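A single chain comes next, written as structure tokens; it is the form predicted alone.
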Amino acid sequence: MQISVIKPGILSTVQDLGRYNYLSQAVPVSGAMDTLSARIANIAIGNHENAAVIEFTYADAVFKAETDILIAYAGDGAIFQADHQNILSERPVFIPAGTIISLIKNPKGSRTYLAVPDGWDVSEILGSRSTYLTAYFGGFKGRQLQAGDILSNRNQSTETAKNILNKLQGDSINYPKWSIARQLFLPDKRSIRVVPAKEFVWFDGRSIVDFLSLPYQLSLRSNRMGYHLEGAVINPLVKKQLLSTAVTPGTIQVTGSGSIIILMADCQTTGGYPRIAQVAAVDLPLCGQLSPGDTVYFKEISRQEAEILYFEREQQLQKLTAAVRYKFC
């Protein structure tokens, strides 16, 4: 299965769920900004959840099916269209050769994920197929996609994907009546749940109250490394210097000027700013769909609550995977 990129859009890269085994060597996690949508796109066509997908940032991208292809897409950044007709998301879709697909802006979010059987055929580097743009490695030639690029799947499809293709293949776009209800896996979008971090007590009471009650707005100075937020200033309670210490996607740092940054997929592995909180793992995909100008609130939960929420979602995704396989067994 093969596509050609006609128009790459603002930022389109190949990603999986990231590389975690080299943090001690200062290699960032990278991977999908919205891991939930990436996983659901893969589950919909019977892939392993970590199969490589294309992450489209916003819309305005166009690609052509050079061969018959089976796809699934998920996320809130764009709606796929062919011949001015919407292609439904979060389900397997058969696309005949020659079809041109355009991504139309979806105001609900910022990123969309395109999966094909067994993932896109790019080299595995340090245990992952994710693109790390800063160091120019991983993904498709270590860079974002460009017009004229040709991408193929790995052609080692699971039995589920083969069964799906056999049932949908034909002369026109085809898909089953069912879809994955991705919205049921999403938490309340009105607030991002956070766990107090190591330096939470370094800040004065007024600042903590403001942090957990007032809105913050995503700045234009935001990218895959981190989100700069505009809002109430966080003031220190004590004057301390922090040696560079461990950080990870979802860590919320407070800068010397009192502003806050949410570290995202391509963030460094250590940092010198104090850490006020850590975004709960189940809510980090919500952050991946934020756009400049969006407003967020933070809600404190305990570490134990965050762990329970994480395990509950993992169990739900396991059940979803089994249900999709059953549909096409």
Given for the second form:
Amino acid sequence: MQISVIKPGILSTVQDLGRYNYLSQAVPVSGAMDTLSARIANIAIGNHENAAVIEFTYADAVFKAETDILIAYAGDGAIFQADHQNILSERPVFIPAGTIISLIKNPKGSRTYLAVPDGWDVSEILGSRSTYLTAYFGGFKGRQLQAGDILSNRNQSTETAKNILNKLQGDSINYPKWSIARQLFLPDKRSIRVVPAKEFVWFDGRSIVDFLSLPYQLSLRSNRMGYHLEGAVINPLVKKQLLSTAVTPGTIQVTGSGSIIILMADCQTTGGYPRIAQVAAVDLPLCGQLSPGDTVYFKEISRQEAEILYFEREQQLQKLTAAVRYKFC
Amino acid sequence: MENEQAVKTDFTIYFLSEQAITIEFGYEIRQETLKQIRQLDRLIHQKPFPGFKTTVPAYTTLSVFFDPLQVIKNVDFPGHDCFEKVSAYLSQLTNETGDDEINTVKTVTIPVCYGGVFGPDLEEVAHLNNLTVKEVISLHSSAVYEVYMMGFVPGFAYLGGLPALLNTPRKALPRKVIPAGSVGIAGQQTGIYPLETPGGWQLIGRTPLTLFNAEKVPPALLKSGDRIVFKPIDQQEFEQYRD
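Form predicted alone done; form predicted in complex with the partner chain now:
Below, the chain from earlier opens the complete complex, with every other chain and molecule after it.
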């Protein structure tokens, strides 16, 4: 299966669930900003969750099916259209060769993930297929997609993916009536649950109350490395210097001027700003859908709660995988 | 006590994320601490637990990344959750003695062409420190440095050991582009830019070596704990290295 990129959109890259092997040599995690959507797109066509997907940022990308293709897409950055007809998300969709697909603005979010059977065929570098733009490696030729790029899928499809294709293929766009209810995973998009981080106690009580009750707005200085937020200033209780130490996507740092940064997929592996909180892993995908101007609230939970939520989420996703497999066995 | 020789110091363990915990040995950069972190790091890699993914050593901390789904299934580790289970494992490892570090320390020689287009700030560094250019080169290339930790960008090493006479403040205006391989000084630190990035360090030279190559395993030339010496070379030697 093959597609050609007609318009790349603002930032389209190949990503998987990230690169963990060389954090010790300062190679960032990278990977999908919204891993939940990336995983759901993969699950919907019977892929392994870590298969490489295309991450589109906002709308405006256009691509053409050069061959018959089986796809699934998920995420809130865009709605896929062919001939002005919406293609439904979060389910497998058969698309015949020659179809041109356009990404239309979806005001709900910012990123959308496109999966094909067995993932996009790009080399695995340092244990991952994710693009890391800063150092020009991974993904498709170490860069964002450009007009004229041709991408193919890998050819070790799972049995489920093969069965889905057999069931859906024909002369026209075809998809099942069911979809994966991704919305069920997203109770309140503007409330981000966080666990107090190591330096939480470095800040004064008033600032902590503000942090956990007032709105924060994503500034324009936001990208795959991290988001700068605007809102109530966080004041330190005591002036202390932190020696650089490991940080990870979801770490919320407080800068010298008291503003906050949420680190995202391409963040550095170490940082020297004090850390006020860590975004719960289950809510980090929500952050991946934010755009500049969006406001969020932070809500404190304990690390125990965060871990329980993590396991619940993993269980739900395992059930979905089993359900898709069962439907097409 | 049977375990008297084991390295045992106070440490704290804290939550980094659902998939990582950090063990912290105090708040100061000390030789003993760095050694301790590296020893624990080696022990974990020698005896990885089921679900262990990777580590990130830093000045006073070692962070351990894992797969919670595998860790929670581990009935051999005491604890109700992943944090407790991995904490228990790490605490127990701190009681063990590892191999002597002497056997594993690597010394990397980094050829540097000082000054000229490669080191546009060499004269400024000399001037600010009341030294001659020759003295700067001699001081910089006669010290033995230690990689305290990796961070900032892939392959970047935070080095300890810069002679105090060479401490120099950053440039008032950062450069938009600094070529890969540039050797710089900022405050009490010296380092090498592995990638072309913006930066505010005083540039005194450049190495023809590649510090980071994603196609190689491991991708970075340096790792935490390595010793480093800089060897002055001229432009002709620089070109030869390039070939």
